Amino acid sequence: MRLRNVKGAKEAMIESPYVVNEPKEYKGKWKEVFKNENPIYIEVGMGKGNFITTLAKQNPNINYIGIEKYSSVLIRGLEKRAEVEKEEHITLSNLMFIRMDAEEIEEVFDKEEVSRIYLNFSDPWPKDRHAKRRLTSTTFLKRYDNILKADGVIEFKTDNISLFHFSLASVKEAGWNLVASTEDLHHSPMNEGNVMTEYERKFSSMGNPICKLVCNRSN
């Protein structure tokens, strides 16, 4: 479920120094945006921003970019960023945001420019005719292949078991390597160091097991 339209959200995106409004201009130049050589991790579909903001706070030597299609959602990420900076008395100079459709990802990032991709509780697009829109489809894996470093990694979490099984099949079909997977993350060794998203807290509180997979490209 998406948030309702938030009045002034688009204007806030344009005015914020933490939102890159013309991201295609920075393809191959993201290190210039962050002014350092640190690795770049992106979250595609960042929701309200708790996950990526927490990671940015924990890992100041990694650059994070949160990608979200809707201004009404992305603005919550901006608010979360400001909240953390105020409470922690820090500046999250390693965190930026983009409002864009994930289908444009190859137009925004260059070959081997990204080190890690997070996909958290993506839209399951349950109808078969919409399978290519799923962020773990072979169509999207091909896009990620064009921007990830050779040793780049994808991490995917969901509570939707059908989407999870589809994703496992996609990884295999695309010829990627399944590094690890679980259908019950919170009772798995994979839970060590896990940062929960808003949806993850909600679904797990309802008793829904959380699935996770980690994959990279086969050598």
Second form
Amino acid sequence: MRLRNVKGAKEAMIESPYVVNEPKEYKGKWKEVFKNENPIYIEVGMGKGNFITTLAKQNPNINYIGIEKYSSVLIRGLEKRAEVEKEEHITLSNLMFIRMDAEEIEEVFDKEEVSRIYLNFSDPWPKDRHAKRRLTSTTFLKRYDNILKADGVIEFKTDNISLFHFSLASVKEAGWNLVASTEDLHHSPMNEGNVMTEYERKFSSMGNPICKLVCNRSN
Ligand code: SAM
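Could you present the same protein in the form predicted in complex with S-adenosylmethionine, rather than the form predicted alone shown above?
Once more the chain from above appears, this time first in line as the rest of the complex follows.
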């Protein structure tokens, strides 16, 4: 997703107190950003931010970081954050954002610094030669392995069945443990407490079943 010509998006990122502009400086020090010891959950490729903003509202004792590659998209997350704070009369001090390419994730988070990673409707990169760019490739699982706590979890949702099967194979190849999976989330017990993303709303309203997997490294 890339929204073009969002005027002032880059400036808004720099000025916002909720965007960490030099995230590599905080490697190993994210607790200082939030000023508490609460666990850190991240969403990689957060898009317009409905999912992570809703989770931050529901779980004030968890710190959330939304990661997005493009300023033009991340600015929508900032707007969503402000909208929720205003409507609910709350302060989402547990929600921050980073504009970065997830390829650099190990330079931003230290070993065991992250407790949970959400990947929602990640870009499918359908050409074989781009498979390593998929956020559920073994290349990315290796990166996540270097930042996740020993009992850390990844949750992945998509409506793209090819990407889902590829991801199941990656989990197996990387030696991770498949905790749960479904190819029809909205009609599955795994749907309990599900928070919909923007893409999830769009694709499920078109009749596409939503797939979900949860994996970790412990048995
Ligand atoms: N997660 C949102 C949802 O479910 O509605 C957005 C899904 S959209 C298809 C994928 C998003 O991931 C886009 O906003 C894109 O810019 C972002 N993205 C893709 N690759 C990324 C990467 N390597 N690092 C950070 N963000 C990425």
